[in-house]
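Shown here is one chain on its own, the form predicted alone, set out as structure tokens.
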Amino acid sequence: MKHYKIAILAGDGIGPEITQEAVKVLKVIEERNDVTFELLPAAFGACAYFESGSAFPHQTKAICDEADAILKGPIGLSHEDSKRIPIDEQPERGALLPLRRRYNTYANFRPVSLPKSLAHFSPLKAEVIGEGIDLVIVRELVGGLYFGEKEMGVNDAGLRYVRETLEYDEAQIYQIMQQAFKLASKRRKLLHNIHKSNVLKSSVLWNEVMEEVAKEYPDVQVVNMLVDAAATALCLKPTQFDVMVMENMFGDILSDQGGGILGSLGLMPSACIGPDKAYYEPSHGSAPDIAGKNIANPYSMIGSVAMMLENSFDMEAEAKNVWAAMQGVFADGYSTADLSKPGSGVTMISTVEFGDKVVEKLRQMPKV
């Protein structure tokens, strides 16, 4: 029997609620397979800061070091509540970026998937969605502006200023391009390279390295597209895309737009892969305004479990079953209040009930 250790970082806001539903699914996976999961809960984010004075405490780091994979819930507070935490300890700076840096999780995979049967969630017209949206955004995750040198101060003229550095080297670009081309070669053999080379020299280098890697994958068609044009195209014709690769900030923005065309970031899980370890998380925030109300949909958290099963534990078939179970609950006409409005023709259920229905469907599926 295989045994894996999973660090469980429930996070802030709705994080504990949706993490609870993901853990239910892990328990059923154990029932259905020759595998055990040792769950290692740890504080992370704003909750950790208020408990210990650190958003990413030493104890949590030790647990993550020990784990085979990390399942992370959303972190963060409202804008006003964030002011209660020193700038450098606020969850994104004090926890999330250090987590990425610690494990060099340079490759972020964010599937933007909406089957035709779930098209009613999207604000896009039915003719735009067509037979469904199915693309993956591959985002470089440990370089660029977010990780460059930062400086704030007052200049000689007495004006407050800020300086942030956008930096990439060819090795960083090469490794994310390898991931993107490998994925594209397994799918439709189509890769959109998203850049801003008409303005940014970082994109000029990005494109040069992309062209070098492209020679290793002659069967993959490359389409170059400026990031602003890509933002428009995602709304007007998302079905033209299959795999999209881009640098850190572009990926942050366009993947959130991907959630928009689906109808909610609540439908977007993600995988953050490094050379030795990976963590899995929803792409959305902690939604403090609905925390504790039992209305947040756990789709993105359970979907992150599915991505973990496939990428960290080599359980691709069971991962597909998890996806099918979740989509089956939607197809049966159920949804949660954060995704649908009364009168939309669906039966409203709670966070817990959605998780229960996913587990019920998963138990009914043939064992793999």
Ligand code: NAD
Contents of the next structure:
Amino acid sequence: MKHYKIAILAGDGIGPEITQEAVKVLKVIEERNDVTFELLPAAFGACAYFESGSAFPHQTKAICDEADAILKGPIGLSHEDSKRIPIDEQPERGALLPLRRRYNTYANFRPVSLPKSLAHFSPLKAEVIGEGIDLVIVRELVGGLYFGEKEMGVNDAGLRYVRETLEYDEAQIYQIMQQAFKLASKRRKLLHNIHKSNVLKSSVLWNEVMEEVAKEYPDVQVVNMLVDAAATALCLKPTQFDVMVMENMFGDILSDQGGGILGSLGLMPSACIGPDKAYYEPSHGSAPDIAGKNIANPYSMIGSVAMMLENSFDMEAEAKNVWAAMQGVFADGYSTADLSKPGSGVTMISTVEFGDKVVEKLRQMPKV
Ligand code: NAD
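What would the structure be for the form predicted together with this ligand, rather than the form predicted alone?
Zooming out: every chain and molecule, the one shown earlier first.
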């Protein structure tokens, strides 16, 4: 019997609601396999700040250190409510970036996937979706502008100013490129390298290292694309992409666009992988506009569980079952409110009902 410890950071806003559904799925995985999960809940984000004065308290750090993997819900407050927390303790700066730095989770995998049968969820026309969207954004997660030195103050002319720096060294680029090329080798052998080398020198070095790594993967076709052009192409012809690799901020923005072309950010799970530890989280935020209403889509959180099963616990077959169970709920004609359009013939269900239906489907599946 395998035994794994999972730190559960439910987070803010819709975080606790969608985490609850993910935990239900973990319990069914236990029932169906020779595995036990020891769930270790810990405070993280704005809720932790209000409880203890720290968005990433020592006790949470100790729990994450001890865990085999971390399942993290979204964190953050609405724009107005954020002002109740000092700038450096606001959830991203006070908790999320320190979590990524602590475990050097440099490789962020964000699948953007919608089968043809669910094309009606997307705002794109069916002919644009064709046989379905199935791409992965590989985002560098611990470098670039988000992690560079930051300074705010008043300059000699008496004007308020801000300075943020964007830094990468070749080793950081090399390691994310290795991840992207490995993934591309296992898939369609097509890698879109997203950059901005016409303006940013960081992209010039990025591309140089990419070309060096490409020599190790002669079977992978590389297509270079400027990030602005990629934003357009994601809307006009998303099916041209398979694996896309990009630096931190580009990945943050384009992956939200990925959620947009699918029809909802609620369809966006992710895996954040470091050398010794990985954590799993939805790509989206805490959705304060719908928090507490039992209408959030838990697909992103349950999908993050599937990615954890595959990457951290070597349970690839069961991970596939989790994806299939969620697709099965959609195929039966149900969806949460974010994906239901009036008159579309889809039956709207709550967060809890979606989780219940996934559990029901999973229980019906043959054990692996
Ligand atoms: P958001 O991603 O929370 O929400 C954007 C829109 O998508 C909203 O309309 C929301 O209702 C919808 N949405 C998101 N997830 C959904 C789901 N699972 N089901 C249904 N609808 C969903 O972005 P925001 O409103 O700009 O940010 C809210 C807070 O989240 C901010 O404090 C921000 O800093 C934080 N944030 C955190 C993370 C993270 O924890 N990794 C990531 C992004 C934003």
